[in-house]
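Here you get one chain, nothing else, as structure tokens; it is the form predicted on its own.
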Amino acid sequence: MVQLSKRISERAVSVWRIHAFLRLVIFLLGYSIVSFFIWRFDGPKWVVLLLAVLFLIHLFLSVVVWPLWRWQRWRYDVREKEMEVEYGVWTRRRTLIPMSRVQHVDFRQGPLLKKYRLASVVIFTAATVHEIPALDEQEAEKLCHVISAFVKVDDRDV
């Protein structure tokens, strides 16, 4: 199987460690009430203790090593005829979709995405709905017009 050539952003990296600490402030709530509760009516305090290693685990996965796997898998080509699409860190997914499926294209920046001056590509066909994350807002926007141009010389090939 050919390696697909385009890579996202590596500041996409960036943002998502930031998007899973925020994420991870609202498990630190829930590890907190469930150690509070635990300490405050004489439970097993080692209970607390795992708790507490359980969350500096899930800090490092989720925060340090997890967004650097994704992006490292994270690949895309957009050519005449089609685009593909491949990404996934347990289990890799790679998705052909044809031009002629294509419905529209959109660009998105989020606030996040915005501070690091990426956008997302999000192409619709009339099935499903593909997204290309933090690419370089040039880029994005470049992509968006060259689908557009793919699909509008595959229209007129029907």
Contents of the next structure:
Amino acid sequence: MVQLSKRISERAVSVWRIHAFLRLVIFLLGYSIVSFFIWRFDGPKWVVLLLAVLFLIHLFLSVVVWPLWRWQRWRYDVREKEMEVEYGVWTRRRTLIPMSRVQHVDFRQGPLLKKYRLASVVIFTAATVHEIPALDEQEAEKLCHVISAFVKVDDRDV
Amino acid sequence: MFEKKRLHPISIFSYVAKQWRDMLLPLFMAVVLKAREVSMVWNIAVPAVALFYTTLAGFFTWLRFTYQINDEELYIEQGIFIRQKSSIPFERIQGISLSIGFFQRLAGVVQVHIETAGNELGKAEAVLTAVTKEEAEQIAQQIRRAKEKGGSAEAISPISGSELSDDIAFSLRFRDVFLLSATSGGVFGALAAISAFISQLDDFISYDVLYRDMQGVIRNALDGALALVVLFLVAYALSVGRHLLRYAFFTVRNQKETIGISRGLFEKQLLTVSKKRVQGMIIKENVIQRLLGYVSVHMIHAGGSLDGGENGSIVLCPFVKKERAVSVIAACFPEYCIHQQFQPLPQRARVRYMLRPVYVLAIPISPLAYFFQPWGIGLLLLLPLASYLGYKSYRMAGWTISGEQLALRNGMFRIETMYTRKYCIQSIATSATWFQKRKQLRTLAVAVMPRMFFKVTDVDEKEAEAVYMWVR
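Next, give the form predicted in complex with its partner chain, keeping in mind that what was shown is the form predicted on its own.
Complete assembly follows, chain above in first position.
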């Protein structure tokens, strides 16, 4: 299959990096508690060292590498009859949603996304929810209108 | 002109009984386990207060529940402190099911479940616990009238349609009810329930006395085996009884636009399903049923599960010979074509299917095998068995497209085959992990209903793409 054409905003990488970093702060707490107890009760010192190394690897992967890969893999395409999304770093997934199945579209924007002038578009069918994350604000708005214009009432709809 | 009506007062009893059934176990714990000796406070006051409270609550719930059947809508007011008013336009009602439980039978009334489109799955929009048969009939007629006015002549009437006898598409024989409970694994469920109950009793049956007595009873292995057999027989009888109550007189009526299902021995249930709302068919067969050539047929139903079973599916035939299932479906849903020609998975998927259960099983088994050295090693014999099951599952899995219909099949202990129409598919996805990609394999997943995904793992890349494109 040919790769889809449209990409999400490049600023997504920065947002995801901030998110990953915030999550890592919580992880750091967990790492420190474990290390503290090992230190306190005279556990083997190398375990603490190992934990520190693990944390650094974790930091590097989740903050530096992963958001970039994730952005590189994210593609979508909206056509008159159907829309497709393609994403995933380890598991690559490609989903097709026939336009006639779309029930409604949401425009979502959290504080962080707002700061970066980004927004996500969430598409609902009778069975599933699909999110195109971190699009440029204006583009997201345009996409919402485009999709709702394509959605036509189907009499076989449930 | 339209009067506000209350339910039949028997609904107070049915409410109280239901509350008591839910409270029985916690109350039992509180009363029996808390106080070893009989004490006024625990053994009498607590249950008395509970009984008083639920009766009061039951009475006021009944008092504050009113319904009104208008020309256009059903209007319900309920709630003791927080008043809830809901109006349900007849035009929007998608399904209605009647059931007659113990209390309803006593008073000669019926319980009506009303389901509308676009509400939460598995939750009937409104339940009228106890109304007269005439009123249920009136509601059904109002719905029919509203539908006719709205242009869609969908007849939803569980009562008037049921007098005809020439439209019976399927009925379950008594013999089959026994076979069903014998093969459905319900026996093991009952066994588990009994053993759980016995272990619960541990706390207040004095151990030592029992042990001394038991030593007398179970002197040797023979007696032990006998005890097991008795336990099994009891479990079996319970399981048969439960299935008998649930599936006795199971009859499916095939009407023009609807499927009517009636069933139950003491608790009668009548439900009507609009054929338009059926999104697909699932055929399930477990290992034992497969050997005997029996299957169960379920309809994927958009909207709640009217029959109180799994969400989104309604049993069409609980237990039926495979060939018969095909003809029943052909009679009720001619647009579905049930067949056995499946596109098998490619050869290179085989090893993945054979190894996957081995990985899963190896994680709990290997430490066990290590710690219980001499005999624990024997557990490792389970691994080839798991691998064999994986092989079987590889042979069973597959997909097929015929005309507008897509069928997917997978499963290990229980094989499930899903048939759906192209226009019922809400979305389709292909995915590949790094390993799958290396072997040019894909996982194919189809969503028909919320929380109802059907997938086949390790389909050939080209074939998966073909199915994906077909949906477009």
